[in-house]
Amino acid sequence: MHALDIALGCKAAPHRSWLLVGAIVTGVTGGWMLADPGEWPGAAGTCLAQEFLGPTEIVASPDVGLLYVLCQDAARIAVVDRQKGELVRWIPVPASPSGMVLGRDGSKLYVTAGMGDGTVCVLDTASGNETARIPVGHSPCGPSLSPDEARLYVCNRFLNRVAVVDLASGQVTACVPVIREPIATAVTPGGKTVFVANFLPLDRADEFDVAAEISWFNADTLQGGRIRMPNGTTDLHDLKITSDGKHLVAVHLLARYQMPTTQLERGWMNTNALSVVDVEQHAWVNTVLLDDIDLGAALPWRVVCPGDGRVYVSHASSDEVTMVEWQPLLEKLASLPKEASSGVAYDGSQTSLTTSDVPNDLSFLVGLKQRFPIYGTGPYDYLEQPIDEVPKGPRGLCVVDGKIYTSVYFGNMLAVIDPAASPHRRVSYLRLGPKAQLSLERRGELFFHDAALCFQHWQSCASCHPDGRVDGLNWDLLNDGLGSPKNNKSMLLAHRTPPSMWEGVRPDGEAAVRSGIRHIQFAIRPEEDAAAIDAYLKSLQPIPSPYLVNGEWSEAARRGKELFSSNRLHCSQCHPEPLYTDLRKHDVNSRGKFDRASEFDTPTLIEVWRTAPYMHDGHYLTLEEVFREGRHGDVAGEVEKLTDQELHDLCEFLRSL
């Protein structure tokens, strides 16, 4: 173990502790309870023990009635008779699960997990047996398979490329590089093309337009391109392609970054969108907003599309589903002039629509959408219900027969949605582990992941910081005036390197948060809410870094140290271990032309690798970059004379930390 990890005192997230509690699940008209107190059912009939299950992926079986439901904290998957509403059994899998697909007759499911020695975990259904075990690399997530399920397509979201699998073998025949945060796969029908949902943008944040982008690849010849989203288009978290194969719909974020961050009303600082792809051309056809325009559907997570006409999304932080009527939507878009206009403002009001007002649009869909919340019949119901009471966090999706199926994060449970029921039957639960009692850092990682902490839900916290990190913008917060944007910092360990934000205005992480609450989310909490938060901020821990070799720097971060640490270069005298900040603020020449300040807080460096564009104005996109054009910490002239191989040597190093 490096200094490093000690110094940070890496151990296992603190919400996952266990607790022997247990029941049996039964179906009940209208909906699911738990019976009498008993053993839940276990892997190889032991009892489950996990308090927190988190459950995040699901699937459903062709043909024998059973749903998959992956969960990720408790390393286990759900096996659930859906006809019965009955929990069969559980199945072991490899610690830190990320994603499933299950293969065309149900028989087999892929299961990708792990972080630096990232594998697939390759399952029997029937038995529940591991039959395989497939190293893929550095944290993989978002499988799909071919048609013929002779591939299978695993994202290296750290590593920025799409790894193809040879079933046969089992080996990793190629690699294909993507552009960010490679997140969601999705396979055309005929298997020809693959595309792939790049989480994150990859552009100097304080250039005009900066977008996430879908990737795609040919099966065969592994080339491909890329497709521009909209400007402000982040947080891309998933992708799928409609069952004729001509379109695909990906879910995301589009952030008015550009605007101050003066109000929420009407989708001034963050909208959610669902986009339309042409399949064929590779190219955008439209974004759509996804919420109403008093109310926001927050963090759209999962997007299915089951070939009965809709699509429909989970939205993990409002706590609801979206059903959008497709060819509806389809037609109205093909009915749009396609003249450049302004006549379509923020609040939905229009004079005269054109195919480019449509991002801008919160009236739009109109008439082709409905919203399904995960509990009571409308979307503040919770306020009538103590936190610990509702279900919060729907991620995975999928529609059976009409029903539609998402798992709760933290609530342990499927929500089971009956879109021809009547409102106040239309919401059913199927437990799938005792009710969870929130630790103060899960019940902080709950109020960090929900916009019913936000006026009018338009955001969460995450929304912004997703897994507590960067969202590639810069933003025009009110903290130290309008009109000085600032890139989007981490949160890991921001409560252990005070100041926080870039000109140091607030003393500490702690006043940040309530800072957050008040000013960006514009709602007044009490002092427990952000208490929570903070306990759950200082619970994360940085992840493995993909530069690492074998767990260990390589002779290139080796010799990076040393030049890091020399007389030479005083890296380490603004930047010392083991946080890698001195926590002060220096000028650095970094002032550019809508700063107001010279002086600039002196950021951590570990996980710099995951937190692109750098600087406070996110003016580089590559380490490299800061010091070859921004000549950072070139006091003395030294940081100009480093030959490339002392450069890259130098950048190894840091990020590997």
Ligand code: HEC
Contents of the next structure:
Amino acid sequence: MHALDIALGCKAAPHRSWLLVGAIVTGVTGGWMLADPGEWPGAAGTCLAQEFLGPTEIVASPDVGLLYVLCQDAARIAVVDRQKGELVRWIPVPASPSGMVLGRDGSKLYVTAGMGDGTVCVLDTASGNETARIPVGHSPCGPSLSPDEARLYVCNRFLNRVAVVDLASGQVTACVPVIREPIATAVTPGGKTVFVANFLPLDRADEFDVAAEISWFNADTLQGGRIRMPNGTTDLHDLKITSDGKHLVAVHLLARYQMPTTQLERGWMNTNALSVVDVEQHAWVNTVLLDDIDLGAALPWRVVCPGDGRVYVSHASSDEVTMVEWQPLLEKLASLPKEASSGVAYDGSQTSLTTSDVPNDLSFLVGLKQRFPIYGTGPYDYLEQPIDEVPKGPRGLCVVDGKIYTSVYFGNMLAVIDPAASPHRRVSYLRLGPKAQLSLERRGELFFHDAALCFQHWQSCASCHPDGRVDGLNWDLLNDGLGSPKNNKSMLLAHRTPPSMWEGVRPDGEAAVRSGIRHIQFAIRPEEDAAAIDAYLKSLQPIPSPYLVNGEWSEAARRGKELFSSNRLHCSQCHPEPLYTDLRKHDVNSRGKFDRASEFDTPTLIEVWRTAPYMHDGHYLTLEEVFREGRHGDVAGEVEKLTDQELHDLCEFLRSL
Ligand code: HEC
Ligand code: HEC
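I've shown you the form predicted on its own. Could you give me the structure of the form predicted together with heme C?
Shown next: the complete complex, the earlier chain at its head.
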């Protein structure tokens, strides 16, 4: 790697501590480096220690040229002057901030924060003062404003609902149930309809069509419906409405979970997609792939429609931003014949593609999209670069005055992409704080989210294990033989609950991590990378269950606990506290038609509220079904005899873990 020419303001003036460093990469090798000015402004003018800021979201003020960057790990917002590349100030926010939206005139910023005790905090952007804090319930995220700014719509991710906040009174006035893990909202320009991205599918995983959906509801009646995405849709991360209000775009994975995981070529396992929805009709139009035929665009994270005739997507795992030409895309989609047999477009021209082929066509966007790596000129592998030096993990995204700004989660910085510039001068960086030396855990988090670990960058571990949890799909991994698909597993407690995998084919979490790198990502990596991933996964903490009442088990859950531990049901025989597993395999009569074994590893029950569908084959959508339909744990015929109330209590207990 070459040392690079860097345009650095701070070298000449090492003490101008309120200035950010804009570094322009001019090297030709794709490598880069940033100088560190040594001193950084803290919240009250104090110097920032080296810390992870974790910039996750970015919004631009309408006129005054400011950027607000939500730094999740530091629980602060960086206010940046765009033109000068200067950090104007820090605004503190409540712990665990998850999302934000800026009012139309730029004077108010609404930030969602917290988990069990979720709030919306309203900030006055001029003073940085918090003017209100509104309790909104568990796991708030993905806020958006009604056009008149009377209402804020906030997802309660793990309560599977959207809270409607009346901003005048500061009250939640209604809750609209949606499907599963709502994570982002978008309101039509007239305010009539609200669309909601449901992150994960809510289907039995052993069915032939498993897909996440978009919910919508009318803002007046709060009644609405659901829009099914194509088979294999999961990790539905974000959605936006185009500036003309006619379409909605959503980004997600299109998993090829029906295929055995024998290879990665051509997106054999996971492709990365953008879906188009007709706003008026509430109807799916089509899904296009953001990947190229030999290079994945892994883990689409944010999508924006800035009104410049393009749609932009950040890719958290392949370190790039995609720019899609919007009108040409619509025209190309409209020109396709709907019937698979005809091959003739509406206008009479010949075409080899039909509407239904598009989600499988890795070349559909050729000529209609450009990919901008956030470092180097791509395609790249960071293997030659010192990892602490490389900006990785673009997440937040905004486009202003023709420049693309993305917040670099692992890098304490913004990457600024100028699509009009020549490739070698296209990317510059704005540092938000000193470079933080990556801890082992953080390094593991980076690797876990990094598609550079994967042949052709199709996916990262996080593609299948978002947040270190599940994607709601069955996968036919080869470790237990071909043709026996298994439900995905959460990484939470994986290292404390050996053996690993439903059939226990890996002795422990460590072995499972290494086999994941080698046999799913088809990568050969040094042992220290695997050790870092171990450290990250071991650091995962359970989230307080959304079924707790004021942080405590409900009455029903307490009764359920009695049942669970009773001599009548014997659940705790195989699921003993504290991890609710005896770490052994048992035959519990759950063998399905694709299985070659009858014994399965007893899973932990911690966080079982979020890991549906259930059992090794994902055959049961709800816990109730596990017992009523599957008669699981019916050692002495007692499960069958449970009254509806008792079953409810038992499941409430499980959902509280
Ligand atoms: C294509 C989707 C996919 C990808 C990509 C993937 N996994 Fe998995 N992973 C699974 C599935 C499915 C299971 C459960 C399989 C079973 O139990 O038989 C699993 C299980 C595991 C387990 C065992 C958990 C337990 O407690 O039993 C670990 C650990 C794991 N994966 C780590 C990783 C790591 C690390 C990566 C990246 C290097 C990775 N996975 C990439 C699908 C995936
Ligand atoms: C003989 C041991 C044994 C007993 C007794 C037992 N379990 Fe299980 N449990 C298992 C095994 C093994 C699995 C995994 C089976 C599979 O995936 O096919 C499992 C799976 C589960 C699951 C699904 C978890 C998931 O992530 O998919 C739940 C929930 C559960 N058990 C709760 C209970 C309750 C409640 C009882 C008492 C009524 C009970 N179990 C009794 C061994 C047992």
